Amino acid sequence: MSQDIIAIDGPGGSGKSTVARTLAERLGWAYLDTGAMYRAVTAEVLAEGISIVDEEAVVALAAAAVIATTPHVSINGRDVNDEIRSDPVNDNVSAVSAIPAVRVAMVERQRAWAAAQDRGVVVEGRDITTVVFPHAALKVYLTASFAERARRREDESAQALGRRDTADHARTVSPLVQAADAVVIDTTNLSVEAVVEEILSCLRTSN
C-alpha cells in the first residue's frame, strides 16, 4: 500500500483537510482526516462526563469505540460532525491525543483502514509523515503564517491555535515535526487548487 498514500502533516490552519479532501476527489482516491478520529474521541469523552485526566477511562473508550470519518464524523453512530470543532473539544482535544494508548489504538486504525482500501489513499494529520505511513509514496508538510492560521479557523481563537500548537509540537509521543523527506508547502498566500496542484506535479515526479 505504501506506494498509493499520500501522507499530509501540518499545524492546524495550515490547510490539511481541505487540501486533502480536495486532492483525494481529483485522483478518486479514498481520503481519511485523522484529527477527526482524536476528535471524535475527546467528543465522546466530554459527552460520558469522563474526566481527561482519567488516562485508564479515555483509553477504554477510545479503544472500544466505532468510529467512521466519512460521510459525516460519528463515534459509536452519534454523528458528532459539528461537535467536534466546539470550544470545550477544541480546549481538551490535545489532551487526548497526548495520551501514548489513546495513539496506539487510532494508529493501529488508520493503517488498518488504508490496508483495507482497494484504491491509493490521502491520509492528514499530525504524524502522518513521521509515524502513521513514515513509507509513504509522498509526504507533504503544509504551514503557513500564524496569523494566516488564526484567520483560518472561524472555529478556534488565535489563543486557543496557540496553546494547541505548542501542545502538539511539545508532547512526547508523535510530536508533530516535519519529516526530513517531506515536501514543504507554504500555504500562506496560495489557493486550495494551486496547492492541490503543487502536490499533483510532485506526484507525477516521484512516480
Ligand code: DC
The other form holds:
Amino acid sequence: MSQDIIAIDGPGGSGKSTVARTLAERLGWAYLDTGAMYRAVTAEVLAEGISIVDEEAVVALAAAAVIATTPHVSINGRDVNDEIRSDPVNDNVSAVSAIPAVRVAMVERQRAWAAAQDRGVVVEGRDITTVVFPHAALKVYLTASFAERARRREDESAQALGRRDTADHARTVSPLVQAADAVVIDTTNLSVEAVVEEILSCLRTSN
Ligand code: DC
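Would you mind giving the form predicted together with ligand DC, to go alongside the form predicted alone above?
Expanding to the full complex; the earlier chain stays at the top.
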C-alpha cells in the first residue's frame, strides 16, 4: 500500500493544495485535501450554533459527519465549498482541529478514503507525513516565507494566517512539524510547475 501514497504537509499558503492537485492530475492519482475536512466540520459547527468550546458537541458532530471533498466540499449533504473559506471558519478551524477526538474521527476517514481508492493517492494537510501516513512512499514538507504565504491567501488576512500558524504549530496533539525523512521544499520563489517537477523527480528516485 505504501508505494502509492504521496504525503504533503506544510503551513497555509505554502502551496500544498495547488501542488498536490496538480501532482495528482499529472500522475492520474486521487487527491485529498484534509484541511477541507476540518474546515467542513468547523462550518457545520458554526451553522448549527454549537459553541466551539463545547468539545463534547463538536466531537459528536465530527464523529457522525459524512464528509465529501470532491467535486465540491460537503458535510451531511450540505454544500459548504464556499463557506469553508469564510472568515468565521478561518478563525475557528484551528481550535476545532486541536480537539483530539475530532482528529481521530478525521484520520479514520482519511485512511478509509485512501484504502478505497483503486489507484495512487496524494494527500495533503498538517499531520499527513507524521501521523496519518508515516509510511508513505514519499513525504514532502512545503514551506515559504510568511510574506509570500500571506500574499497567496486572498481570502484570509495576514493576521488570521499568523494566528493559525501559531495554533497549528503549538497544539499538543499532532502539531505541524517537519517529518525527519520528509523532502523539504521552499516554494517562495518557485512556480507550481517547478515544485511538481521536483516532487516527481524525488518520486522517481525513491522507487
Ligand atoms: O490546509 P488548510 O489551511 O485548509 O487547513 C485548515 C486548518 O485545518 C489548519 O489551520 C489546521 C487544520 N488541519 C489540521 O489540523 N490537520 C490537517 N491534516 C489539515 C488541516
